[in-house]
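Next up is one chain by itself, shown in structure tokens, the form predicted on its own.
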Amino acid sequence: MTKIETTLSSLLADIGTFYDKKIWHFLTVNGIDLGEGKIELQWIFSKYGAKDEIIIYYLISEYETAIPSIIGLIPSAIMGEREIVDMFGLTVSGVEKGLYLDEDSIPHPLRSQS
């Protein structure tokens, strides 16, 4: 597994340069609550035909900062992006909330309260 740090401003360029749909399978976008209003976001890829060859692009952001969507590059990312919107209360540009949680659900259940 290789982790590659990116930034909000370079995320789309970094993934756009890296991603080749014939070589890499996009697995998901994942969030890890770091407490104190911060989250680590991870965009996870596996190489076709290669056992355990995983690339993770990651960045650390504050919850209040809007995250760019990668669905223009990888349309299937919409499901993971909608999940982090619902589960962590993030804003992902152009992504709606309400896929995983009902109106009366506990808001952003994976976000720490610290």
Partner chain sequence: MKKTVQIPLGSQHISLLEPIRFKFECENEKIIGVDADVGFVHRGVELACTRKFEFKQVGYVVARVCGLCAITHSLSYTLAVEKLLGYEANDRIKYLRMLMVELDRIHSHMLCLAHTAENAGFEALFMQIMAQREPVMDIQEAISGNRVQFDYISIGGVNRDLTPDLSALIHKNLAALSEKVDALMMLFDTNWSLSLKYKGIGVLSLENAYTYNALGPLARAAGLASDVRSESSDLPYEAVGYTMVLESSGDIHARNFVRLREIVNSIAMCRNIVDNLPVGEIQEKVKGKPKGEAVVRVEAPRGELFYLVRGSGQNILERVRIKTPTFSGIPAMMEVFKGSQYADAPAILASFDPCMSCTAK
Second form
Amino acid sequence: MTKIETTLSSLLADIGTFYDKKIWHFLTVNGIDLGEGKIELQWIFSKYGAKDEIIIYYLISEYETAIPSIIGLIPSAIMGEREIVDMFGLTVSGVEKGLYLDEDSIPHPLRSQS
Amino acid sequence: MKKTVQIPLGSQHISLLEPIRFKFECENEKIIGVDADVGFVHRGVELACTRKFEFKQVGYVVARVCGLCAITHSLSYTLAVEKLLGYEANDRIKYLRMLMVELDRIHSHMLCLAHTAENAGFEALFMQIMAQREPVMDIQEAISGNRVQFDYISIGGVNRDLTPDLSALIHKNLAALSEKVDALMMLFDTNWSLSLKYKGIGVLSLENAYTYNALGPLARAAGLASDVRSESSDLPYEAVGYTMVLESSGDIHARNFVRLREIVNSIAMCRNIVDNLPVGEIQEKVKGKPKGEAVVRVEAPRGELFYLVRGSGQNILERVRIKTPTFSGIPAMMEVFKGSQYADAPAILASFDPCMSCTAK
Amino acid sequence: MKFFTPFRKKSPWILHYNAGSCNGCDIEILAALGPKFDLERFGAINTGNPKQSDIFLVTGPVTYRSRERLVELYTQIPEPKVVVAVGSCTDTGGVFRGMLNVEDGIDRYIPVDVYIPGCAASPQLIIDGLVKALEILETKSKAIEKPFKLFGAVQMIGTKLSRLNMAQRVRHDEN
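Mind giving me the form predicted in complex with its partner chain, seeing as the form predicted on its own was just shown?
Shown next: the complete complex, the earlier chain at its head.
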């Protein structure tokens, strides 16, 4: 497992140069609540045919900041992005709410409720 | 003038085991656009794992994410926590875990084959495969005490041992099953009316499989060599005779055949495991609290299952991220529907073996 | 309609709905319908149409998004009808009790006649429950059975459910 730090502005460029669909398998987008309004976002990849080779691009962001969407590069990221929009209440450009939660559900349940 | 018509499928439908709603945009009989609503069974397991339950209990909670692949969920979670605790299981435990995972794969694949047959209109074939699946359920019941949801794996080992009686039962039932599977392969390959419903229907091309990150039997039927059993070193799969199964045509027939050949491979692995079971304890003491971050990938019957666990040295974990196979397979599935006939939609859907309770958690 | 009663008893049709279960009970229902346990010897067959069904097999603890469908399906089944709750989480919420998007059992929404325990409920228990349900079905009349009112903050769903005036909203303090 390798972790590479990236930033919001360079995310699309980083993943765009790194990702080759025949070599890397895109796993998912993941968010981890760090408390105090901060969230760690992870984009996780694994290599086809290699043993235990997982690369995680991560960055630390705030809930209010809009996150760029990587659907243009990796179409299957749509599910993961819709999920973090629902579960953390983030804004991802061009991604709508409502994958899991209804109008009367608790909003952004995975965000720490302090 | 608008020439298309919208036809819904679900959320309650005879061909669906679980609620999912599709909206097909159809031009005459041909599907040209798909929209899916997959969130019907969202229960919030991820949240409960980090708020309500202690890390020793979570293994049994995540098993309830999905009834069909419960064992792979508890296995991946247990492996992740064991990594955080710095413990590695002995060979006997690893082999017993692999045995249950492979038995689970056999029965899940058979259920999928049966369900696909039912949705394609072959009710008798459905009954036949369901009958042939029962010996595997009997083995699972004899080993673990329950037919599904057996909670066999716990942190530091497994909950029951394999006795000589059980080994004999496994050999007997698997021998019977093996013959039946050979006959089924013959049937699927040569039967003309099955070929009308299966061959050339619901094709996923290799290019699309790469683009949409297809996984599991869906990808292997399209020729994409992706199987976590060969990409992970957590369990010694090479030692028990694992081989990757690949087909190339990418249609329902290819997916069925990947499943059938994987059943054959799994039967061989189960026999190897039972014959060459190492000696050792089945339950070992594990001390400490999980601290740090660990990722685990395990091949569930439907594809790659991914767990990310982060702990901070407390009883309650900080984050349990569950990425299930169907969840990331949905974009590829929607792609397959485009261009096929509406009448084939239930069979195509069943051939993906979708698991909505996995997807929505 | 005394004339139809014996037929209904001999061929009860099943409607199966998954209201958020983990699939375990659903595959056990399939197994029970299969050749080994052979639920069909009681004349039961699995149908997808609520308007032709007599027995409503429900699995799962009722998630928010499936509430509306559950009540809709229940009202579409003609009387007399029997509801069978399959599995621990359908009865009480089970392991999902108190989780984020879950309503702790179907008897908050519709009247239940038979509760089947187990996680997952075994096919033997499902057959037992179904036989029990058949006994109950015989004693029931054509009187209309209504679902319980919807709970809590579901005004959005409530306005959509007009039939039988069933969706009068209940305030939080009443439950």
